[in-house]
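Here we start with a single chain on its own, the form predicted on its own, put down as structure tokens.
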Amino acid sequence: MEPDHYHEPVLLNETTGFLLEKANQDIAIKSNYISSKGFKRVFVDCTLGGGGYTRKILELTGNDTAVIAIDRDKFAIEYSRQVLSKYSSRIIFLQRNFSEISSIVHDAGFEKIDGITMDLGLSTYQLNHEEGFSYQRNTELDMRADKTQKLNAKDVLNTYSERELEEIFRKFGELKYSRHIAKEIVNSRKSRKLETTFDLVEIASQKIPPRYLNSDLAKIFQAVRIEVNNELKNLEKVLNDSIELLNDGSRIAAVSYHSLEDRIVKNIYRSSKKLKVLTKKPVLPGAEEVEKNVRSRSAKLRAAEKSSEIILSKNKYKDKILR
């Protein structure tokens, strides 16, 4: 099975294009070495999934380049090890949380990196085969990307207070009926705990008008999933830490799928004194890609470049003001 059967990589050429445009010209690339392998460049794929981005990076670079491939999901690691076996000598596979990016890079033997990419969406495999992620399949309420962590969706829905649930639905789902859904869940679980995805669907269906049901169910599941996996705080941390790890001239590219993620990416890029934003507006998938992969329709790609010149120019501007 090819990687795109596990997960179709979104905006693949655009993402790797930003990432490698300057790297392949050897501009602002510093030599990093793992003593036993002698790699001169290393990229980080924060969300390995089916290996699409990692494969493309390795196809477009030489044997002096390695990829640190990270995923919290053990199935993604196991699958990608198989389909990317021809590149095994150039990949460092790690089942870790990408929020640990600093220690991950240092543990792999590098001080700096030459590019980083992340696809923040769920994989096709997770939606179709893992428990709790899809409201269209009746499975156990799990939603854990890392099955070794304790907190799962069932815990959130059965133990959080009405106020806590309302806040989750409002903040992470931007849901119009947050208070009503939270109240209905708390009332319902007094007689029977929520065990499956369809238990949650049944409760939500009683409060949401039929014409909004599919879109609002997606928001409810998104909100619970974000809470279970601490997704937004992890995203903020990996973005901020990645900026410090990048060599000058190296780039970061992030593909997001909902407004909360996109806002975080955009704001961190723009507020950083060390980044030059390369995408004034996000890059969107074309009609052909959306037709081929309907799940790509909400994707937004933003890229930025690490540059010491930005800091210098801002300092010069401050000097002029002081004078």
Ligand SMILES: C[S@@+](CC[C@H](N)C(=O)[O-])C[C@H]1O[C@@H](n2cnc3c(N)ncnc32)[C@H](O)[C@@H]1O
Given for the second form:
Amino acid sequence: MEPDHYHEPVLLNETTGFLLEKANQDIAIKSNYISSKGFKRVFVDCTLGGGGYTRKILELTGNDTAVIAIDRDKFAIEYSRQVLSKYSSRIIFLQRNFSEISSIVHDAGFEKIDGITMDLGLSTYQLNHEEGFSYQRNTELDMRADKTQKLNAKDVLNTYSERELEEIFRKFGELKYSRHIAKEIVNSRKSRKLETTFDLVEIASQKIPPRYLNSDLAKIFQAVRIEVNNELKNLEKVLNDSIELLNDGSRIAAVSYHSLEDRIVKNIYRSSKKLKVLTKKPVLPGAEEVEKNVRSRSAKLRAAEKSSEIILSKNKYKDKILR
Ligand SMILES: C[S@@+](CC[C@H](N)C(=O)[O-])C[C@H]1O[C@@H](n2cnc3c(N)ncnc32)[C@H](O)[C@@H]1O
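Switch from the form predicted on its own to the form predicted in complex with this ligand and print that structure.
Starting with the chain above, the whole complex follows.
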């Protein structure tokens, strides 16, 4: 596959810019400091995908800088290993879940990190080539980013109770017809189990008015995908653990693609007494990027900096976390 077809990175300069702007100032101060494994700095790319962010970080830094590159999808690791081979001595590739960030960093031989990025959601490759993610292609209802995991979309749709399904559609899809869709799925599976993405599309189509169909199908698929991959809990965990791992003055930059993710990022940044928020409003892609890459249209970037000062005025956000 051609490098450009795996995934077109979104908000690439903005995201890596946040990370490196500060880190490049600090490196002058740390000129005699060796962090670990001979590197002065280490960044973590939690969502390697096609390697766009990792490549940019490596391009803009020197041999004193390493990247721990994580993805739970083995295809992302295999692909990026190839296209980033010229940087191999500076990358630690790991097929892991980013929710295990603390042990990942420590196992890689580092105590603290100098910056962390995450670019949430799916890669174009996953949408176009892996099974279950897209409602526009008829494939098996899988939706696992990590194929060694047991739970898949078929299990969710064929074994969860009507109430559990309704809750998933409501909470993770913010879907208006949650109850109707859940009921129709449970009715339908009495005569025939759901096997393919088009089985789910067919059931949903019976309950959703045609003009809402595309946007609601996207929500239904999003909801099941979040459940299968435990996406929101993983995000809460990686954000909270990352704050502890960052060196003072280092930054975190997260790109999200729907309001549930964005809310989690925003609230965790705001409520942490150790973070100074750098983006009062999220950074959005410009018209040119959206025109070139339609998948970027819902992206929101939020960045923050670890601060050694205790930030007391943030208490008012404490109770709002993760509601
Ligand atoms: C939007 S893509 C990242 C694209 C990347 N920034 C680039 O430039 O090519 C998101 C990636 O995050 C990975 N991912 C999502 N959740 C993950 C998790 N909990 N742990 C590790 N990787 C995850 C997906 O498998 C996918 O490859």
